[in-house]
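Given next, in structure tokens, is a single chain: the form predicted alone.
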Amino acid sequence: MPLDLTPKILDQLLDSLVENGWFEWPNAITDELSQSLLTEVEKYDLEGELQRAGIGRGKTRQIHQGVRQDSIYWLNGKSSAQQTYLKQMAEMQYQLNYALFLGLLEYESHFALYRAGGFYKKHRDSFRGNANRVVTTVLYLNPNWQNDWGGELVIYNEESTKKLAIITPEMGKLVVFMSEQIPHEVLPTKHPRVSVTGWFRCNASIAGNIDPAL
């Protein structure tokens, strides 16, 4: 099942990246693949296998509930969907190192669950001199998502606080983004909202800082 990446598609991903910072691909993974992996999210939180979501990475990592309020839990690879996802981002790494020289040496996503009530405040994914996530991806996993149930991404223009797109979230679409570049929000949502999030990477270990901290 590999990732419909047409001429006409990439071309479309490669010039929004580029002109804009983002790109929205409404049906870019199929209702199948889609439904397994929600299946499986849905069964780690019968679980209790996810975890609060925290802000910040190794020793800084601390949860702040007023600023992001959903919970994870990391692909691993071990079943089928997930090696099926993660072979067509790596695909889209592939593509997206060959046409933009970006340097990308890894993927790392998870599963994340914002129950009703759950928020994101706004953020970027990576900070300036520190660009080791590189491009952002977010898959939605929500079979016939209301309007009025809340839960989209917003995204914002790099240098102020305008609007340039709402994003319903809606399964199968797949948003991809520059993760330094784009400040985007997750509104809060009425009714449970799953997604799969990911970051291409690059290697940012200089000595003996090693990247991602543990």
Ligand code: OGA
Given for the second form:
Amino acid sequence: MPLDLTPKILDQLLDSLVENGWFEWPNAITDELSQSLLTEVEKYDLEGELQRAGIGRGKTRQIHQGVRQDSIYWLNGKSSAQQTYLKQMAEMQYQLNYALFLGLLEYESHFALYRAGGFYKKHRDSFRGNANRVVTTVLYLNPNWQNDWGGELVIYNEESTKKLAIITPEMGKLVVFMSEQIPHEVLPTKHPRVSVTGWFRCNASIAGNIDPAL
Ligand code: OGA
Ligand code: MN
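Can you return the structure of this protein in the form predicted together with N-oxalylglycine rather than the form predicted alone?
Whole complex next, starting from this chain.
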């Protein structure tokens, strides 16, 4: 099940990333794969395998409920759904490197569950002094999302003065944006909201850990 990166969509993705810093791609991932990923994260939730997400990395990592209220599970490539998804992201990585010379070396990603009331205040995805996350992806896994449930992703301009887009977290939609450039937030959700958030990085490290000093 390859990623449906037709020349037309690829052009739109590249143009939009370069010109605007972000791209919204509805139905990027098939319902079948999205559903398998959703079933997997629901299982982890029932088994108590999700962990509270924190802010920052390594020693500076702290749980900060006023900023971020989601529970996560790092992808480890152990299920066939994950493998298919990771292959598709590898294809995207290749295309981004080929066209934009981004030097992306690896992809790290986690499932995220926002329970009712969950949110993530405005932030950028690359950490101060450790700006190795270059491109962010968010895949949404919410069938039949209703417009009055909240939980939208709000994208801001680089100066953080203007809202550029308010994006509903619909099943199979993939949002791609430049990690350092684009401030964004998740509005409070009234309904459980599931996604896979990932980052293409320009150096290698183990998910969730600071890069080892060279
Ligand atoms: C994040 C994030 C956005 C979303 O996990 O860093 O900003 O829409 N997620 O889930
Ligand atoms: Mn983010």
